[in-house]
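In the block that follows, a single chain appears as structure tokens, in the form predicted on its own.
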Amino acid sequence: MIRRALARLEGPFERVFGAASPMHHLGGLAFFLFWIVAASGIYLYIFFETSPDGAFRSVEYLTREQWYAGGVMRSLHRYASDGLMLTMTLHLLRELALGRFKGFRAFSWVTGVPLIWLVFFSGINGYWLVWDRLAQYVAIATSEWLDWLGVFGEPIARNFLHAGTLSERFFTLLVFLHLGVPLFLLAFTYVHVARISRPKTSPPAPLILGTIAALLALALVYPATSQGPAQLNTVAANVALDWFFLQLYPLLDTLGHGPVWAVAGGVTLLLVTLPWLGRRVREPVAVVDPANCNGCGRCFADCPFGAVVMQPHPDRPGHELAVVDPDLCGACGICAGACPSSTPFRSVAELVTGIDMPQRPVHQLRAELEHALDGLTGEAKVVVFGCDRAADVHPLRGPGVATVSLMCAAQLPPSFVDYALREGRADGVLVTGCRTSDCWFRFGADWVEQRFAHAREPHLRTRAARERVRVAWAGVTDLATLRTELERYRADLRRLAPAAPHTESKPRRIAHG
């Protein structure tokens, strides 16, 4: 229901910028936006002075008389570090209402939490830089919500009385921490993606080029600027705050500081513990089998999240065997259909690959399809295989439509197409699956896209004309879209001859949402 219902909100997005919708792209876009941030801050580092006085007058030096370059880069800087705290949020949010936080993705989540916190660090400790009004409320407040955990020696806020306490060894120790920080998070980010094979840390071009053309109009129409200069004799009782970096101000004003460190610590926790809360439900993961594993490494390189390595063949000297870690698995079935071995055309009683998943075996793949294909009468006879985690095919079923669901699309083995079509069984095969750019499992849509294009191993090798295959991505709330399209696809069909496989296959991609 809530995959549903963020299908819903994200479909806007897909409509207007496709598989480079910025809900897809999150991660890479935090990504990007973080090298943002550390490329205008370069630029601002070279004219910041480390004083009470001169950390101001050099700001203010860079947004009216350098307006230019040094304006627009803190403009830059400024709105770029609001949108990698966003795009985090979402990011987590996003995360966390599909369910993608237990299991083979606990590591992940849990190393994502401390980005949070350095995030939030590192952008507070950039306003207190300004030192302006702004920067001498948040400074006075931080200190003393620190300062009410009792553990430092002397109370911080005490820097803070008058302006004769402050001095260049601060502002020093703060650009210190403002450059630190950020490689910290840059270490966390490494391990925050570790576990993850082929991370995209970069989002499309087009987002890239959208990404910097909306924050040079921002930064041009509104640019970032001072509140007045610090002054520490008066008490900044009216400022302008940043929400996405500054909302816990207002509740320390209201609420006091022990109820905040109550609720941020309380909400950290809940997010560290989060992946083992509740009933855990393990799905078997894929089992490899060294009789009939030829250690091609094709599972090794299609394995979206890093389960599959190979080692040396303990039977079988010089070849490898793939060998799964069942803490990284995430029981998808892309390796099994990236199996030479599962192939259905083998004349064996029961077909056994190199690697399957127990809970749903190429075998048994091979039996549904069987019947599936002896149900299906009369003209322009399809085969649709779908995915449990996309639209469901199974309504599409009828006399001359028949299903097939699988745990991801790419477990399908591209010669199940072929087999599906021999001898005119099926007039054609639509495959569908996950949106474009949002696969579950990451990267079933692409290895699909790229098997039957003939730029991934193992090959779509059907001799049938291409028109007779199909690939039309739906996600879970497009059912309607493809019946539509379904139906457009058999009317094409029935304008053909019937099925006499001669030519190769490239089939006609068509996306929805």
Given for the second form:
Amino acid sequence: MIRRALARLEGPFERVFGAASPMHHLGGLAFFLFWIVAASGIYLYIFFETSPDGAFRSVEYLTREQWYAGGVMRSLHRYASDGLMLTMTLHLLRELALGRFKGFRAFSWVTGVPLIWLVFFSGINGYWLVWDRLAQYVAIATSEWLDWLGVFGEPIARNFLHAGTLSERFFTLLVFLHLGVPLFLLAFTYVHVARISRPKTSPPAPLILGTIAALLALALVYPATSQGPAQLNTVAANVALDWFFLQLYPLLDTLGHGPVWAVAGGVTLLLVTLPWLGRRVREPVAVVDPANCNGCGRCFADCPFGAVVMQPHPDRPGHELAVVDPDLCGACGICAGACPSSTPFRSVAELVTGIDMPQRPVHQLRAELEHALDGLTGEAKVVVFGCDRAADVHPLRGPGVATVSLMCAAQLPPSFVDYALREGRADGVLVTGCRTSDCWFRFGADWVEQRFAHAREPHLRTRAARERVRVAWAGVTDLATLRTELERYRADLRRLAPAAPHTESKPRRIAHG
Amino acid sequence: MAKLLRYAGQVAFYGLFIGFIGYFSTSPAYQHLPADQALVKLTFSHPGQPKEPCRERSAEELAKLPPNMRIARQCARERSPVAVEFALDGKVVYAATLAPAGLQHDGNSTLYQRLPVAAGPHRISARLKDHVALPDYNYAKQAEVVLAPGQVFVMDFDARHGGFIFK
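Complement to the form predicted on its own: the form predicted together with the partner chain:
Once more the chain from above appears, this time first in line as the rest of the complex follows.
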């Protein structure tokens, strides 16, 4: 239900941006915005004076007299920080809505929670440094909020009683924190993505260019400015808040310090414990069969979650064996699709492959495909291989259309395509799965396309014409589009000559090891 | 044409993106304190007097100590709580007895309280005693002030400068 709603919401983004939809690259976008903040911050630091008087003066100099460089950098620093907060929040909400925080994803989820605090801290701390009226308000309100905890010997807020109580050393400490905490944030971000393979820490180039251009435009049209110098003998009564970072501050006045701590702590605790709340449904994980594993490492290369590692084979010296870490396995079946032993042409009594999913083993897929092929009649006969997480392919079934739904599109070994097309049992094969760049298991669509394009092992070796194999990505709400694409494909197939029988028409035994 | 529409869509998206960021990075403004009010801050950081008076060690006691620790005067570390009372226009607005900080209760007693008040003339007074055993407050100050709207009026305390400081 939520997936469908989200898919509809994100539909316009995909139509406009295609594979570079920002909604599919929120994490990478946040990462990229962090780099903008870091780069612009380094520039600002060169000119920044670490004293109560110098801070405001130096920032004003950058904003007014050096508007073409320092002013732009200041605006980029501000707006990229806001963008970082926005994309990080959307990233969190999207993963939450999709339920992607349990089981093998728990580590990434839990390690993401401290990042929220670190981003907030860095941003709020940064506002102090400008030492304008907003900085005065934020500094005093934050100090009072922290003092409520009662863990500091002296109330921090006493630093802001009047100009005489504020020292240069205090500003040096603030600058130190504003450099140190983002470094810690960066380090922790790498922990956040440590347990997934090939983390997307950078958005696609068009998105990078578009984001830079947009932020630059904003910096020039609506530059970030200060709100007058801080004056501790008067209240900063009316402030233009940055609602991305300071949304909790009005609550300090209305609810009080304790309740806001309770809200912040409660939300944090809820987020941290979320992976273990509620019913846990543990999918069976991939299983390696040492007798059929030749140690080629394709499953290791394709696993999106780094769950497969290669270790020395216990029985065959000089050979390697795939080993699955059950805590990391996402039960996607991509490894089974990558295994060269997963070929339906093998004539063994029961088809057993090197690495397989107990709930949907390769021999079962072959039996399903056989059954599907047997039911095909008429012209332009097509087998549609779908994905359980994408558009449901079963409603497409008909006299000339057979369907097989997989755990992920990349669970499909390319040899199954050959198998379907041999002897003209099917005239074409259509493979579908999650929308481009939005694979539930991260790389399913990419691996399928690369295998079919001979850019990734195992290759699609089909002896039939390539026009008899088509790929059409379709999300959960895209059944109508997929149906249209199928009909178009069948019309194309009707214009082709009937499929020629393959020479490889019988199951064969293949060698291993 | 389709490509052109896509580019137009992207421009619209980026426009919304920066519009959203640009607006919420400064708006709407937040009124932290009503325009007709001033803010009084009641605050101090002051160590209470030693809770127990110092005493002179006897010769026998000194003899038992290592030579490098033979100090005649022995003072306990623990400080007395500090009692304080602030009044505005004759009415007590804050009164408390504040414990010293630290595991050994040997730190300062501290206070930081915000008190929004209507701008205008006020009679303010503050009293403090830095030992609970004292019969009466040993520091006191009062003043007539006119608080401007938005003014921060600090009622601080520093024994080295004679007690209360109104600023």
